[in-house]
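Have a look below at one chain only, the form predicted alone, in structure tokens format.
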Amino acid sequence: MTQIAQQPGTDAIAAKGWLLAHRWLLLRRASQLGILGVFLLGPWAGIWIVQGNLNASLTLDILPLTDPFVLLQSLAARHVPELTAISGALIVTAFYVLVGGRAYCAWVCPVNIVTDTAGWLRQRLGLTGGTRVTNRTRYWLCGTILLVSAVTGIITWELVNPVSMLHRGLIFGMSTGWAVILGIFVFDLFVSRRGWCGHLCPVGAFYSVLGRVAVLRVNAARRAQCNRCMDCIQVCPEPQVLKAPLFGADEGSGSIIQSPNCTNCGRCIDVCSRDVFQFGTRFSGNAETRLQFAKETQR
């Protein structure tokens, strides 16, 4: 008789309760849907808290925000941006340098909900295998987009950007946008696990560059308590980022996730029944974690 594999997070639910075992996931969904909702309030209800979209917006007629990747394409295409666009890009860049570039992917991007759903369904259906795409592909795509913008004079990514298509589709009707979103869902479900966000999306690639110097980090502060259940690896959208900090060979190995591809989604914190992970800063982990590691391994 085939034994059904235990779902990731089952032990965490038993140890912490359902709410705490889904805390960061629920906060992420509230953030993603809340941000999308604020943008839709204007065209849907005439309440213009924010004008524009995730590429460029003006909040309360005061705060400009600009996607720095869009600004780079604009500069490559030899368009002269307005001062508000430059100011908005600097504000966004400073924010993601603080919280981690790919926090955009986990906490803001609405397409992440689609890919997370595909990943969850793929796991529930027990689908394995598929096409392997190197995660370096997204960096090649990012560079290619900037090159094409420079050659054509067009902000290239906006012609096919699924986030923009989703946003416009919710306001004006999806049309071909549905096909793009459905294509991403099918690709992640049947072709490549976490394929879009983890291997192809050039926006994620760009924000990972900002994430190299990010202050906010996930820290495997109590890694000596790890029981190797691998739940964190199963739910992590970028599981390779956990290997060095979690399975460091000795007490001198850093426990902070330094990889710029970490999305700071917090799912590893949610599903860990041993509370191995916590949020911290890039400066707060190594000395105190080595001490904690030494104490716990001597017990």
Contents of the next structure:
Amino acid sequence: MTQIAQQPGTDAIAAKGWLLAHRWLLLRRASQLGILGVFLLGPWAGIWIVQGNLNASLTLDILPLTDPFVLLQSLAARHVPELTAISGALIVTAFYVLVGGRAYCAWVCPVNIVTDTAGWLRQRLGLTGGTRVTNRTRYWLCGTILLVSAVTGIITWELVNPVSMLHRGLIFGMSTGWAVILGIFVFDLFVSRRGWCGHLCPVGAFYSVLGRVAVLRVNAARRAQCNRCMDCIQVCPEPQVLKAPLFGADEGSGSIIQSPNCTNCGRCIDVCSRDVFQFGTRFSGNAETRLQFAKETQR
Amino acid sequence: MDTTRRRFIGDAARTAGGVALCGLGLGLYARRSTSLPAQALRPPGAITESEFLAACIRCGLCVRDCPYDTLQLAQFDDDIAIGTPWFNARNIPCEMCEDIPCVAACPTGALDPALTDIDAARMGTAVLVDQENCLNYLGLRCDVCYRVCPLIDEAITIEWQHNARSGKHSRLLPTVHADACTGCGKCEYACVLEEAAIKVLPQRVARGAGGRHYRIGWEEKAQAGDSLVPADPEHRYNLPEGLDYDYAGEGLIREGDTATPFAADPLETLNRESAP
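Compare with the form predicted alone: the form predicted in complex with its partner chain:
Up next: the whole complex, starting with the chain shown before.
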């Protein structure tokens, strides 16, 4: 195994320059803060482009957007929503089927900034260990929430959801809700690496289900150039998704990261000094790699 | 191989157990969350609390469209299901907008779009909870709750009553009529006391309910247009033949003798009686 770099991305910065080695990270932060900013423009500056919050919003008094997971819980709780909420949820669902379900986590969710910071700090401080929580937990939690919503007739996760608590709190007032966010930060920093987003958050789990058929995908197109520096594995919030597409050429694995848990954050593209990764569609590389695989097996 | 399987089963059991516990906790918390504090009122058109928590997706669009900043979203330590809209009438009451923008803004129907007449809203019911401190009950003329009521003389009326303390004054009692009260809370907001004597409470707290079999006689009578029990047979006097009853109580008179001891002029009657 190759020596793992102290700071992932050092090679990339040397090869491409700091800006290019942080391109997707910067764009992602701009997206997260930008979306939050547009929501805050109303209450802070009186410029009402968007009203509401991530659970449901109204843009320019015309475009309704609804979080499909909240709506699904509402349906499970046996409420039939008005058409506005349903169409909003369909629009959001269609969008994330296109760009990758968990793009929500990387590009929109405000908690991502908190957990990314905790993850970064954990790496800088060299903290290891912690509890062993399987990353399937989030799916079980997601299903349990729908079940409990059905049994109690109440939208359950919204009673405790830190994601909407933070986003809504920033816009409408937070009070002691900060304690919950601090809790997540501490959990990710000391208790479990990428514990919240990567193992527990049922919202992310739900969006990853949407991502099963997502069109936009990261492609390890030039994986032959990989020098196994492991920088991408170190920065990836869901490192398991990289292994097969990146190292599995011999086993016939396609180069496209098909795992619905990939958040399309693009950080692997940033930190790779060999330009292995690029954004593509789930179809783009497929035919090519399949053909390549077929040729190889024929030989 | 065996150890991996054992570990797999152990992990799965651990996850299942943990998640089941989470689910149980969430469920219990959810059940608890339907108990709304008595001073927290829902926006107009809000469906019943348990249904509301299935319908409201906590977006705050109703809050944004409220022109008077009446509504707010519950925060972490409000003891109200977090993110749901509510208001405290003593802080800012509902101004009862005619176009009901909060209901129009709701994307899910948690605020029922069937509510188009704000007078039909039932956010709660005003109750004069403290008759001992209410100025009108003390015999003063405050009337503020009555005056500010958007449905004055319907939802709150003033009922006159003898003031037994002074013996010569009236007490003018503000009286809420729940069939008209929308629960907007303007009375509670306006009450001049340090702590309001009239408060808007959720209907489940504010109102009693008779047994379902109870009937109020006069209402049934009005509905039927007549008494529901058979009328009394006409009263008859069994008098001796040829005599009639004397209305002045002097005794019996001969039938057909219509002469009455009362003159048309009361003075004359008096003079007649005082004559020796």
